[in-house]
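The chain that follows stands alone, in the form predicted alone, written as structure tokens.
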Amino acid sequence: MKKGVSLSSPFLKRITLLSEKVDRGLFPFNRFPNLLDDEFSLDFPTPVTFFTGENGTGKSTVLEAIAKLCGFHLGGGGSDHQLHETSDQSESVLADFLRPSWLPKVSKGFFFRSDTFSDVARYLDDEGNSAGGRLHEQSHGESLLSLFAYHFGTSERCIYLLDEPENALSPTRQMSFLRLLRDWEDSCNAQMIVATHSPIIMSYPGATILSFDGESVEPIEYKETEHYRITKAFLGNPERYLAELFEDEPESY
């Protein structure tokens, strides 16, 4: 090893698109040209990175780009997992394009996604893999937290990727996340990588949070994010909000 060269998280330093061999005709090029422009590169400069933007602006792509990079199934899961045929696992061809930076490659970890959570609890459940109780005898957000603090371990250098994991989680389960994260960055053995709309979850000390809402992906002040404003500016005043919302409705009779 290099003398001065730090082998805890970030592992993943940088992801580079090889614009000279990318087909514009394909998805996602095509569905998202000014993102995924010849200039597209992200840096993850700490252990904990935040995407966050309007829905279909490029982070879930983006995201199992990087699940495909690192070997993950894409229909959710870890390197170590064969999920069953019936699971989605749809091709990124974002990946192929794209040339990641490492200091050391890490395979180890788990993609979350929150559309096929059902499917990967039940094969953990499946295969014995009990830590914490079976996923599926519990609440969605009871599981969610279970496969989180049982399943994802830091003895060894891994990533974790995931793709909304506040969408099971009460605010105060959201809290109780935002523990773990603390956790994981403490083991200096983990690096997450999160794709959230949750001002909760975003709030965490020290992240890089990456908007996905311009014409490229900027990094971005957690006050600044649209996600925070909006649910400040709610939260301060809901009846204004509501009346602007609902001053067309027609009357009901």
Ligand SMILES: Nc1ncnc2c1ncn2[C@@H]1O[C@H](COP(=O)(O)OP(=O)(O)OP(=O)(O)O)[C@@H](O)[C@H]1O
Second form
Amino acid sequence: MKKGVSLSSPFLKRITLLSEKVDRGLFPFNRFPNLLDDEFSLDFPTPVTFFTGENGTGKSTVLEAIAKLCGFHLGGGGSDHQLHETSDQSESVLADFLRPSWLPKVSKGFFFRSDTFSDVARYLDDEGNSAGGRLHEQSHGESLLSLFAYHFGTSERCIYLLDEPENALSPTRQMSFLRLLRDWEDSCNAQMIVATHSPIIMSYPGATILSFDGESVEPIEYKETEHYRITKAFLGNPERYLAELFEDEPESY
Ligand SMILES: Nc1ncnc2c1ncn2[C@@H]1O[C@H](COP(=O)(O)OP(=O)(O)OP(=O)(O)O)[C@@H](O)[C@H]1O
Ligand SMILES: [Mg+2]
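Let me have the form predicted in complex with this ligand next, following on from the form predicted alone.
Once more the chain from above appears, this time first in line as the rest of the complex follows.
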């Protein structure tokens, strides 16, 4: 089939809160009353979107809700996998109050969460799906990159939701991951929404970066992110930061 412009990634264009139906006594509305206010909506104008922000600001909560909207198992894994119930039994209440805008609706893909990666890797090994080698016979970082490189296809439209893919990846492997992002984007068949703390990963050109650090989720430029600024400042003068951190004199380092 020819690639029609309007049917290329991104497929999920927007999510909007159905605010009139929300029970504000429930998590996550009681935890994030400002973020998830009556106006809450997120736009995904580009094939790659990053969620960035401090720990506990709601990135995984929103990503999990999107996973449910896609019909993915909330414990993580691929849309084709018949996973047993994993250790994570959580339900996404938020998803029940979100309206997704798709063009077209996509239900293929993968929800990667680093905390259940081991269960998913065991499932793929047990299935005999050994593209790229058995995942459990590789190091943590190697198996992660094998999963992304060999188990994520682009032959049909798919959406990849990745929660902290940098987990266990060396800086060099994080750059290999950027190369994979480019291949997926070039296929026009893949949309990626990635929660990350990695300043290397969020440097990917042309991505939308959404910051969860303010009262509402807002687009932010790469070099304006806390992660970029703090990492750059720290690496530029680690002695000064360490001295401040340990209330010591810079000369002693
Ligand atoms: N089911 C729940 N009930 C109550 N609180 C919860 C529940 N799930 C998560 N939380 C809390 O909501 C907050 C947001 O969690 P979330 O995992 O979305 O943050 P995050 O932005 O992904 O953080 P991190 O960068 O550390 O992964 C956390 O403080 C967490 O303890
Ligand atoms: Mg998280």
